[in-house]
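Presented as structure tokens, the chain that follows is alone, the form predicted alone.
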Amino acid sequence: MSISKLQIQHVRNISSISFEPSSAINIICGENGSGKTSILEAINLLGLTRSFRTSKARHLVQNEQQSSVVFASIDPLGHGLKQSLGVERPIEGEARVRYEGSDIDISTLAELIPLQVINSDTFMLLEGSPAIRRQFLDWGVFHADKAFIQLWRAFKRVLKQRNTLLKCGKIDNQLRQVWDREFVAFSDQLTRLRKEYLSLLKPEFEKVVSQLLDDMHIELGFSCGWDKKRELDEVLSNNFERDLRQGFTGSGPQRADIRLKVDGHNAAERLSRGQKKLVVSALKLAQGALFQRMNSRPCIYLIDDLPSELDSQHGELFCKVLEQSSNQCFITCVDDSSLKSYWHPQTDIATFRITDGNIALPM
């Protein structure tokens, strides 16, 4: 998967750029403010309708206007083939996604569009909520098995469903072992399914921590979410009241969460800084690398800020692992200076500079 021309129209302080990105590392540097942070957005917005900085449409579409607009050729299946793709963010109503075309729905783009973002925000997936770490996971099994989408949206059906009879207080016995057993059901096949996927997931995470940080062992761990050593369905039983109590459903696939630990310690409360950018980016590389080799094409990756956080050792160590792959990075820095010695001599680099919204052509 690479995208070969790229069009961005009313994404914050940029009007309107057009250019060419190297199907391998682009590196996009400009001062701050200058927009460059703006083109990941707008290459996000690109494969998931929405930016990864707000929620708010508004905040992303450019003063005075409407809407956001993306536009770009890609080649989906990597097989030299471009075809073009639109995007419309409006302020008010829903994004309208056009592929060669036709309308196309958000999951047939995100399996069009593979992407993983490494930012200040991914720390998040060791200092932050289960909720993200289950969004991380379930980015993965999306991608593995076509069956999970149609699964994961009946489980949310029933635990929507089931919740809300909680919250009624009163549930007449026969209907809610009916809805349990469903709940059930759905949460041992999405069970399952999370499970395969993170035993796939773990070798090549070991394999990217190891590059990136020696002599570290990383434990990368699973829990359901309820007691694993019961059925799911006592659970559900001997939690009822409280669960009556508390008007929601408090054990399942929605508590579900991923554990990393260092000397059997959490790693976020052991790790510095620079290491846990290390480990949250290997965790990223680790799943853009197992759904190449599940899917036979590579993800695109958006890079901001890379030299943040890591000295020039494992800046370098980072670029590499960047480089052994065949996936499209952007990748932007203040100044690309300290970046420009990391990469081997073959590596296909375009450059590209910002300075208030407008780009200039490559360096």
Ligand SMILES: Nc1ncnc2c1ncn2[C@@H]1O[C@H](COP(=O)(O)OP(=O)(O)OP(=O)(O)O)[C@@H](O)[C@H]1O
The other form holds:
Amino acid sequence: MSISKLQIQHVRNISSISFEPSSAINIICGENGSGKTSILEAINLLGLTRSFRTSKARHLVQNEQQSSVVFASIDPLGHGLKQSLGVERPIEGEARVRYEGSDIDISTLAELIPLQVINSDTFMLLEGSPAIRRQFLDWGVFHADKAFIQLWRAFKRVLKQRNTLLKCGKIDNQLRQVWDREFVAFSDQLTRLRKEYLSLLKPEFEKVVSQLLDDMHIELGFSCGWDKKRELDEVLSNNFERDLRQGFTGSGPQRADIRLKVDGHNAAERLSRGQKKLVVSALKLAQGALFQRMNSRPCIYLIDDLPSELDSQHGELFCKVLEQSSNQCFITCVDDSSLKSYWHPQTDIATFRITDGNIALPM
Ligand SMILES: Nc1ncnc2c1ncn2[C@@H]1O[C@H](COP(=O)(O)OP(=O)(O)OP(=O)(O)O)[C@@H](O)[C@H]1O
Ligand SMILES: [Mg+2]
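Now the other one: the form predicted together with the named molecule, given that the block above is the form predicted alone.
Shown next: the complete complex, the earlier chain at its head.
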């Protein structure tokens, strides 16, 4: 998967720019506030119809404008095809996605454009709530198994219905058993897919993390969302009174989490800032490597301010991992001179300088 042409209109300080990225490494450099992150945000809009910085479109859309628009020529399977994709995000209302002249929905778009973002928010994979790690895990399961999305939607529906009943306070025992049976059936299937995916991700993660952080043993574990030594139906029965008091279901895949440990300790509490950046990046890079293995096509990586937090040795290792993959990467930095020496001379690199929302031709 790669983008061969990109046209961005009315995204933050960008009025209108158009450029042809490299299918390998793209470096976007410029001063603070010049619009580097906005370019990544525009690509994220193209892949997911939303920003990674704000949930409010009025911040993303350029002042005085009504909508942000991103057009691209894409080659989804890397066969040299050029297909047209356009996303319009108005300040009010739904985003519109056009692919080869037809409207498509968001899950079709997400399948088409496998995007990975590495930015300062990625630290939340270690430091943030389990919901963020579940989202990371489910990105992988979504792309690994066609059955996932239907299953996940069905599970969410049953969970919502069970919680609505719990909030009512009074539940007929037979009705509860009917809902619990469905809840358990979906939970078991969902958990099986998550476990299968993690068992494939683990060796990929170990490989990348050993390249980036020599001498450190980081363990990736999984917690399914309930006491794994017991069956979920038994857990639901035992915890029913508590669920009723709380008004929601306290056990199940909606509480799943992944755990990262370094020498047996919680990684979030032990690692330095730079080490954290490398570990969360390794998670994302491992996911991309596994995606490629399973789907025979690479991902698009948006990496905001790659050099930040990293010394030159680790910055170089990071770049080495990127150039060994066949992902299309969009990397921002204030000053590209720090990155210049990190790449192999044969790597296809395009550098774009951005000033006040305008892009110069590759340097
Ligand atoms: N809705 C908007 N309309 C117009 N301009 C905006 C809007 N939102 C933000 N801006 C401006 O757009 C510019 C681009 O910001 P962006 O975050 O892309 O910069 P950057 O190059 O990534 O900077 P840094 O190096 O500080 O991360 C900023 O000057 C910002 O003030
Ligand atoms: Mg920025």
